[in-house]
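The form predicted on its own is given below as one chain in structure tokens.
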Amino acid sequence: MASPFFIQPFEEAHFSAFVNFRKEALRSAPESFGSDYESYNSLSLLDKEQLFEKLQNYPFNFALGAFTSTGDIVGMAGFSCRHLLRKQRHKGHIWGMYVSEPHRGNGIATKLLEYLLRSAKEDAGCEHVLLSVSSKNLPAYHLYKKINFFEYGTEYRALKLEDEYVDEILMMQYL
């Protein structure tokens, strides 16, 4: 049976859909991202295009999309590696993981992570990857633990939403 979704890096043709999906993610899960909806939404079209263009440097800096067979975006995750810095090129960072509410529980986040981890190791040459997860996002935390990420610290009060602080759990995986 064919998978109801497929994973691939975002390409130029995905720009508008990416912007809309990113806005959905920032709006529906503000405690999960360092960016916020209002700031992202207020960027000019040119600024959004330039940010998106920076994600076109596979395998060192990219965003993956999870797409339905009809081309709708249902999930995303980003990866960055400072490959030009000799002392830091051995590590990568996962950011921006999000799966839309109706599509959660279908293995999409796991598939996004598997693709990212494989690309980080085989294509970017990374030895380990880092990520942070909101202490309030227990489903994501448990997913990361399930696929062999471990905690190496906590950034207390990492984010501030109105008058509420959110801690971020720092996690990594050796590849």
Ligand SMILES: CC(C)(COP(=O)(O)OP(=O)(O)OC[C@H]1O[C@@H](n2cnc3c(N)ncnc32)[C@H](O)[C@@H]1OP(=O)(O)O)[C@@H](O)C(=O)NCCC(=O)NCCS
The other form holds:
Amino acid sequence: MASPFFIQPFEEAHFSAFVNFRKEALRSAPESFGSDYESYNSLSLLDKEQLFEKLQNYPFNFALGAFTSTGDIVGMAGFSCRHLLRKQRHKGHIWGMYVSEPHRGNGIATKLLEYLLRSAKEDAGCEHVLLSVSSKNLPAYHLYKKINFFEYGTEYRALKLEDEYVDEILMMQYL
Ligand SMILES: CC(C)(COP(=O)(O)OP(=O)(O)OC[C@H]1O[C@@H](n2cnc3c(N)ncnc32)[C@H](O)[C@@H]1OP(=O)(O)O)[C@@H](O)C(=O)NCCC(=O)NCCS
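Give me the form predicted in complex with this ligand now, not the form predicted on its own.
The next block holds the full complex; its first chain is the one shown before.
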């Protein structure tokens, strides 16, 4: 049976745990994210604090954490909506989706996305959400398809890792 977990937006008190978890995500799944471990790790403490502070703006800019009953972080998903721009505040972007390996297959990513989509619609007032996923990332691609995202394009050579290019599938969902 899946171990119990709960989901909530990261708060100020989670800063150190968030930084460690984000590092784990970037280090273990480099082909999955536009950000990279080396750049994030080399940021000063102040820069990391400032980035984290920008996420304390629910429901427009936030990151959700999936926590075990003992408070360990096992998953995360980020959301951003440019709500101060009148022509762009109808849409939001999902970023940073990650579940730690031992906890995968328990529906954690699904629960994170359900929470996030509800917040985007009901609290941020968004009409649709967008994301991009590496064309080789079948688990994530299937996850998004399963919860009703559809493809609207491909960004060829979206990422470059050493000498290898990664295409990204662009997906969206109307809320
Ligand atoms: C993709 C990821 C977030 C999925 O997390 P998860 O908590 O294991 O996902 P869930 O248990 O909620 O799975 C939901 C659905 O996703 C799909 N899925 C998840 N893992 C899969 C796998 N290994 N192979 C194929 N489909 C998979 C399935 O459709 C699954 O539904 P099902 O269980 O009914 O078959 C996780 O594997 C991960 O963190 N990967 C590394 C980082 C990453 O790729 N992030 C996405 C960036 S765009």
